[in-house]
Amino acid sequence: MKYLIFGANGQLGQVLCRQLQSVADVCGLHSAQFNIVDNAKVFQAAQTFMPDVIINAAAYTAVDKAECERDLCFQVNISGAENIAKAAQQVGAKIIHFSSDYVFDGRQREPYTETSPTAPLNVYGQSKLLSEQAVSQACSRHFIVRTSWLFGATGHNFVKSILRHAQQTSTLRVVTDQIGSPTWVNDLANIVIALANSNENAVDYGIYHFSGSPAMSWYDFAQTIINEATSLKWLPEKPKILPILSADYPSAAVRPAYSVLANHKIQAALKHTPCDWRKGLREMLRENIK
C-alpha cells in the first residue's frame, strides 16, 4: 500500500508517518515546503508517486486567526483540499480527509451524529464545511473524519498549552461552558489507518465522526491534565484552575457551547471503540517526560 501524506509535519501528520512507515511505502510532503493551494505541485506529487491513499493532513488551523485571514483560511482549507481530492480522483486513490467539530452551532444537547445539521458560528468552521463538500464532489472514493480537540505530543494543542502556562504561573483561568470530545492523536491515526485499508464492499465511503471518551469541558480538561502532570512528577507544583465563562475570556472567534461529536457509525464499520483519551493524555505526558 502506498500513502502520500500532505501535512506530514504536524501532529497527525507524524503520527501517521511513524507507524505507517515499517508497514507500507509512505511519502510524506511538510506543510512548511508544500504549498497544497498550488494545484500545479498537487497534481504532479500524485502523478509522480501514484498512491493507493491520499491523507490531507495540512490545513489552517488558527481558530481566531481566521477571523482576520478569512481568505487564507479559506484558501488552504477549502482550495488546498479540493486539489488534493481532485489529484486523488485522477489517480484513482481513496482520499482521507479531517473536518471538526466546529461544523455545528453548539445549540444541541447530545452528541451531534454525520446526519445533525450544520451551522457553523466561525471562519474555521465555514471553511472545514465547505472543504467537507469540496472534497465529496471532487473524489468519489472519500472519507471525511470530523474530529475535535485533537492532542498530541508533537504539534500545537491544548494540553501542551496547559502545560507550558502551568509552568509559567501559579493561577490558570479556564472556560467551563464550552463541552466536546478531547481526542488522542494516536487514536485518531489509528482509525484513519482502518479506514484506509477497509474493504469498500464494508464500509462506505461519507462522513465519519471520530472522538475520545469521555466528553467534558475545557475547565474539566485542564484539570484532568494538571493533575496526571502532577501525579508524574511532570510540575514541580500544582497551580491553581479557576473556572470562567466564555464571555470572561473574549477571542475573536465564538466557540460551540457543546460540540460532542458521536461515534456510533464509525463503531459500527470499523468494530472499533474511540479510546479514553486519559490513557493517551498519560502516554503523551510519559514520552515528554522520557
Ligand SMILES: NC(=O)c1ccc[n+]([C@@H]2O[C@H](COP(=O)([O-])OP(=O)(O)OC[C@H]3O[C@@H](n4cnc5c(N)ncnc54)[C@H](OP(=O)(O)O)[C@@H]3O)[C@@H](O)[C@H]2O)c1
Given for the second form:
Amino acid sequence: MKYLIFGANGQLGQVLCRQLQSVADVCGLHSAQFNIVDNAKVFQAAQTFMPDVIINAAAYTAVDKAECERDLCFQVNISGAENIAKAAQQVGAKIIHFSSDYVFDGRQREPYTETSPTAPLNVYGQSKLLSEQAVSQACSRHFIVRTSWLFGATGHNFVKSILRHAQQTSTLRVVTDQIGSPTWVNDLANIVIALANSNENAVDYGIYHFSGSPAMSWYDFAQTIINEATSLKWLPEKPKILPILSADYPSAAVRPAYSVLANHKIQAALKHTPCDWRKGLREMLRENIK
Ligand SMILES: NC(=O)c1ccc[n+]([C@@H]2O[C@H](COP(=O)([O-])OP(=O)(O)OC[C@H]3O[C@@H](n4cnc5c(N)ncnc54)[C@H](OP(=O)(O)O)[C@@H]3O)[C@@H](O)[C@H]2O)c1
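The structure above corresponds to the form predicted on its own; please provide the structure of the form predicted together with the ligand.
Whole complex next, starting from this chain.
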C-alpha cells in the first residue's frame, strides 16, 4: 500500500509517518517543502507517487490567530484540502481528511453525532466545516474524521503547555466550563490506518467522529495531567490548579462550551472499543521521561 501524507511534520503527521513507515511505502511531505495551496504541486506529487491513500494532515490550526488571518486559514484549510481531494480523485486514491469538534456550537448537552447540526462559532471551525464540503465534493472515496483536543509527544498541545507552565509556576488557572474529549494522537493514527485498510464493501465512505474517552473539562484534564506527571515523578511538586470560567480567560476565538463527539459510528464500522486517552497520557509521559 502506498501512502502520500501532507503535513508530515505536524503532530498527527509525524506519528502517522512513524507508524506506517515499517509496514508501507510512505511519502511524507512537510510545509517547508510543500505548500498545499499550490494546486499544480499537489497534483504533481500525486501523479509522481501514485498513492493508494492520500492523508491530509496539513492544516492551519492556530484557532485564535485565525480570527485575524481568516483568508490564510481559509486558503490552507479549504483550498488546500480541495486541491488534495481533487488530486486523490484524479489518481484514483482514497483521501483521509481531518475536521474538528469546533464545527459545533456547543449548545447541545449530549455527544454530537455525525448528523448533528453544525454551527461553528469561530473562523477555524468555519474553515474546517467548509473543508468537509470541499473534500466530499471533490473526491468520492473520502473519509473525513472529526476529532478533538489532540495531544502527543511532539507539536503544540494542551498537555505540553500544562507541563511547561507547571515547571514555571506554582499556580495554574484553567477553564472549567468547556467540556470535550481529549484524544491521544497515536490512537487517532491507529484509526486512520484501520480506515485506510478497510474494505470498501464493509466500511462506507463519509464523515466519522473519533475522540478519546472519557470526556471532561479543560480543568479536569489539567488535574489528570498534573496527577499523572507527579506520580511518575515527572514533576517534583504538584502545582495548585484554580478553576476559572472562559469569561475570565478572554481569547480571540469563541469556543464551544460542550463539544463531545459520539464515537458509535466508527466503533461499529471498525469494530473497536473506546480508547482511554489516560493510557496514552501515561505512555507519552513515560516515553518523555526516558
Ligand atoms: N490539534 C487539535 O487539537 C485538533 C483538534 C481537532 C482537529 N484537528 C485537526 O487534525 C489535523 C491534524 O492536526 P495537528 O494537531 O496534527 O496539526 P499541526 O500539529 O498544527 O500540524 C499541521 C501541519 O500542517 C502544516 N501546514 C500548515 N499550513 C500548510 C500549508 N499551507 N502547506 C503544507 N503544510 C501546511 C504545518 O506546518 P508548519 O509546522 O510549518 O506550520 C503543520 O506541520 C488537522 O486537520 C486539524 O485541523 C486538530
